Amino acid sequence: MLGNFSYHNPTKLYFGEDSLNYLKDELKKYGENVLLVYGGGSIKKNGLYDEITAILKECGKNVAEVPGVMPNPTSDKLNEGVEIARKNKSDFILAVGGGSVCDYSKAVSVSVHCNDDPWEKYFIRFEEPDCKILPVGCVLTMAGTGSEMNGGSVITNHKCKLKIGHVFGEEVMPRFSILNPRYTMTLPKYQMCAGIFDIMSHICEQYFSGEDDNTSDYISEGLMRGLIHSSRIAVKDPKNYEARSNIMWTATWALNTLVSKGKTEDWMVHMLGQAVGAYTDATHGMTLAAVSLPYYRHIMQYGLKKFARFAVEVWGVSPTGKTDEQIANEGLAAMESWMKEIELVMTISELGASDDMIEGIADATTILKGGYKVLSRDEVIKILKESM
């Protein structure tokens, strides 16, 4: 049966080809100081930062830019743009980029009036705000996160060779998302094939865990059919604009905390990938490809129901006259072969990881208890092992 839980998710989402349209009405409900947060160049090519700024000029915003947020944004980017939004007395932030640029909008607006490290408070401590929040608008450019319709928020620490996440309230989530699909269009495809594995990812994640037949499981099995068949229209046409625009609506709603009700959640596919990558930098959807099918293997046995409920529901396996087991095999080997089909990594050490790696690795792998199996340490070092 379902769990007890309460549900508000307070982001308003714009989604398609005029999503921008409604960006003025929504700046004029803030102040007059913008932080302008991008990423590495791309907006400006495509003519996109133009756009946003001769709107945010027409409003009449003072405007701070905080551009360059990397991939995997880092503690030190973290303190440059806190300290650029103090200089500027910034009371709202737009951030035009993929997920990482809204994770990085999110981890600043809780840190511009902290009076304590952000890092330790946020991402050592977890810690909740107990400051003042800037509000957070998004213009989304790649889907895969999530992050435009949650509280969630990624940093990288080198000097640790940490990567660790904080899911905020939902005080910190977006005031608003805009969702247009064709901005997505302009991402190399080695990226959008990391952003669609990065929504399969979300959404196993919540949906191994707990063998109740409930409203949750049932909507996540149509967002990975949907995902799946999306994807393989995706990879041979990029610029077919129903699969994109299903992909980024599919990416949303597989992270906005609708499918974690009732749920107690398996987020060690992330933890795996996260200290990979802290230590290889590599693209974050492509870290949760390298370990996704060791993990999950090794995790089978112990909710073994589930996994062949998934090879039925949503890889098509036929259970006539096969074991569970058997069913369930079938479903990750289908999985497997999807994944090829679409490109993604299989091995961590195409990312960069090497066995000197491994020890430190599973030393950044937090342990978490909500999936059918808590892990030891010589089972994450197992799990690394065969993802090499």
The other form holds:
2 protein chains.
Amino acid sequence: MLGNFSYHNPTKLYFGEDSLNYLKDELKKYGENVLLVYGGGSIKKNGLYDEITAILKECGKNVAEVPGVMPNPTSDKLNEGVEIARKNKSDFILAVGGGSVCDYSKAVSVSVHCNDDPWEKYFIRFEEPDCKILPVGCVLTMAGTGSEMNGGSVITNHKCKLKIGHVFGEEVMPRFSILNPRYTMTLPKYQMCAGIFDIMSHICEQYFSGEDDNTSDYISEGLMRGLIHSSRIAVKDPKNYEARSNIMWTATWALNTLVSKGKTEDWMVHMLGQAVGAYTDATHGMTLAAVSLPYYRHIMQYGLKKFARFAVEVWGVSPTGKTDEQIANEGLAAMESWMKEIELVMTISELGASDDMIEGIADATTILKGGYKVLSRDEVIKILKESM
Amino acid sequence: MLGNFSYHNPTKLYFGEDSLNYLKDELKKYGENVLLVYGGGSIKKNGLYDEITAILKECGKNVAEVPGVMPNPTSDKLNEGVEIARKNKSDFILAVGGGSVCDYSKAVSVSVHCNDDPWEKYFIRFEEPDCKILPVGCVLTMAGTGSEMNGGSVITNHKCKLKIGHVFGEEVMPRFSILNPRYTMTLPKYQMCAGIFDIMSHICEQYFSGEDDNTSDYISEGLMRGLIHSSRIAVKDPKNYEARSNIMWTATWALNTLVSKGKTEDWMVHMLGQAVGAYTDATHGMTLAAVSLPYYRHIMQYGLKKFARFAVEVWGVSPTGKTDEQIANEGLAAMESWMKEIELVMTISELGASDDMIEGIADATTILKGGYKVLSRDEVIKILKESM
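Having seen the form predicted alone, can you show the form predicted together with a further copy of the same chain?
Let's see the whole complex now, leading with the same chain.
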């Protein structure tokens, strides 16, 4: 049931090969001190850095840079960015990169004018911002996280071995995001596939929860079917622009709150995956892939009707003459087949997890209550062992 | 293909039985002179008028009223509302009603500070507003048009026998809309079913166009499947809150630009239906129902693959051993069956159209170019005759 909720997603999206043309129109709306945030060297290799710095210069902006935002951005890096923003009196943050860079920029945006330690305030105490928030804009170079149109920010603290996400409100959502599928096409295939699974997982985290009947589930099924279709094309032909553009657009809509309306939401695959990530620093989407099937096979019986529906509506499993359990199992088998087809990592050992890490990963796994079964610590251990 | 586009939908939506509680928070953001716009007497009978006027009073607003906005709002009525807004120096327009009231309020919002004749400027010349635009908020009492989250406004000019829609930009979209499914449950079943078909038609107008492959189509298929499911419950049990809430939410997403991305869009069913409406003043959704099958059967051959996909994905038609034409025909037959199940009017004669009107209705039908076949006037006549 949809129940009571609000929906507000003020981010303006520019999509397509011409989308960067709109950056200057957007930049005009903000002050002259821009904090340019990016990751490793890829945007310097593919020319995007030069294009963007030229546009910033043309707009008369004073640019301070925060390069080197790593794939799982850390609290130390966050503090570094906050200091640079303060020193340069940044008016606006331009994030150029994937979900990590966008997430990171949102964390900086709520921390610059905040007196408390941001890791403690936002990622341990989960407080909301009570200070001035800097506006953020994104030029997205990788499809998957949905960070370009949501209030989410995930930060890793290596000392505590924690990787924590905070979903901020609409005032922290990017003011605009530029989505050019061509930018996603320079990334390695490994990242493309990890991003594809992140998208699927986002949808599943919302879909496999709560009580049906709900429009959100029908939209989710549509998104998943489109994603499976486009991913099959993309894994064979990563340069297929149509497939990559559909994947990019699906990523945005998978996690901008739309398909969560009326859902209690699960998020345990992400809790497990993030905990694995805190220990191994592995690629986010791959950590999710490695834990998903053991998790879903474990909880399937508690949400049997939904897993049977998933099998029929998303994977085309024929229900005729079968029990719900048979149908549901076939659905997960079809998903497993697809996951291998798109070359995902299927075990956490392959990502660097070792047996002696399991207890620690279990400790780092937050237990959430929105899914079909609230896990005990023993169940977490069992699932992690099955994920090895 | 998705191609190049922008997406910006800043309307804040409050959904559910508690949604009216947020009206006062929103009203605080606007000036003290409020133009309260509504339709016939229904909101006075069901208590909503009293609730809203109490809230407006509590917020210290000066209220000027524009009652009596008819189901197909006219240009004369538009001029009347503009005068009242000017006289009362309205700061904000609160629309309480269905799509007609919301559409109408948007037309007023772009006309109050405009020197030209609004019908000529916006609905004949299709110019964009170059004047101050009054902010609009909606409290929706009928699900169907999507007006609560888009820039559309449809006005009828009886003298010219024209019913014309203008899709304005994001600055004309309502600032907020309050969507309480309970409000939709006091309307007669006829209106409920007409609204349901309006939603289906909106999705079809976008879906049956352009070149596949496109995420928008997958989302559309999800929305259509959910709508068919909920409508079957609602027609038997209009008081089923879950079904009515899913229908209301689907209506919003069917026409807020999301599922039009990458589509050329058809809109001929609406052009034909609006022309019928200009002559008969019939309920919008019923005019669409009466012309849809003759139109789709006529253009089916020009978009055969899509009509076959529609049959399989939306209506569950089995494709095994059949030609595309057979599959497509079965899909339209399934849709016809459903239309009768939800008690739609299936002929324009039942809506008051007579043979001698056909030429005039054809004259009033704008020919658009986004569908699978650009119609000649002869084809329009043929379709209208088949709709009798």
